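Given next, in structure tokens, is a single chain: the form predicted alone.
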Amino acid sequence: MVSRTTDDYMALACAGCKAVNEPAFWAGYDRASAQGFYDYFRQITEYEPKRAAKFCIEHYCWLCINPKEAEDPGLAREVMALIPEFLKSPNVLGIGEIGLNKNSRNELMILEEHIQIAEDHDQLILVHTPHLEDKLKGTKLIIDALLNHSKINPGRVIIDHVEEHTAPLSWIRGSGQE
């Protein structure tokens, strides 16, 4: 909702919308510092809930550093160190939208660290599968990363952006059924 106008909130309210769910997302450019993420996290945990409430809409959000910005592990870790402070906000649903973009080693490493934050703080997880021609490989890597964390309950994980060739893998492996 951070990219939406007040008119959009009004239209949602007129359509009967009672709540919105906003995953942390890539801003269309790589942020230059952890301070930029700090301000963004404040926006989606403090400002947007107040703006939505003016239209009787509840605003919920997820926290993470997007996979597109995970190529710089130093920056990613600085950002992830901020997340526990914001998990106390009543509108935070969990960790997300985490996942992979190019299926790189750095993205996979940061994905694993996001999963660990979710495990450590008993949070829901929202996963975004890659928008690449190698979506199947990326989905398999994501599922394997989730399965590497035995304390993660698959029923508390949402895998988004699945397609006909990744949906069965996401459902079967994600549910613990093989």
Second form
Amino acid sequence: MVSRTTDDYMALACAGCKAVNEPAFWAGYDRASAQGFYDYFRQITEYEPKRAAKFCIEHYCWLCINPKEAEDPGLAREVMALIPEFLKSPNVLGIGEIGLNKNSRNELMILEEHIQIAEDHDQLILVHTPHLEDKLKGTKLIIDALLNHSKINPGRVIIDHVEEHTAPLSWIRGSGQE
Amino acid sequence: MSGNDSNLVDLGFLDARIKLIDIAAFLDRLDRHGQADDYRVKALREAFAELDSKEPGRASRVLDALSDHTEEPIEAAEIQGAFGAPPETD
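Switch over from the form predicted alone to the form predicted in complex with its partner chain, please.
Let's see the whole complex now, leading with the same chain.
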């Protein structure tokens, strides 16, 4: 919702919307430092809930560094180190949108570390799957990574952005009915 | 069609007709400008076969045809976007 105007909140309220949930997302450019993410996490845990409340809308969010910015593991780890402090915020639903973008080794490594944070803090997981030609391969790699964490309950994982060719994969493998 | 069903042909035919003509016109433009050999266009042409299939699941198979079917992660992400079809491999 950080990219939405106050008029958008008004339109949501008029349409009967009671709550929104906002995954941590790529800003349209790569942030230069972890401090930028600290401010962003404050924005979606402190400021946006207040802005939404003015329109009687409950605001919830998810925390992570989006896979689009996961190619720099040093920066990604600095950002992930910030997450536990914000998990105490009452509007935080879990870790997300984590996942893959171009299906690179660094993205996969940072995905694994996000899953570990969710496991360590008993958090829900919201998954972003890649776009276009990368979606099928990325969805398979993501599901493998999730299933490698035996303590992750598939019932506490949402795989988003599925399409006709990846929805059955997510349902069947995610529910352990292979 | 049962009495309670919407007529999906009424609802969707003109939209599908427009999209089909758009694709035909796109291919004509590519031919005129000598750009029909692009790897994305080749992938698109291969996916067209699914449109004539009589088997349900066409959308899934079109998406499959336009997907990267390699299994190993790439070494590094050099871009953040995607192109809609996997690059040709030698």
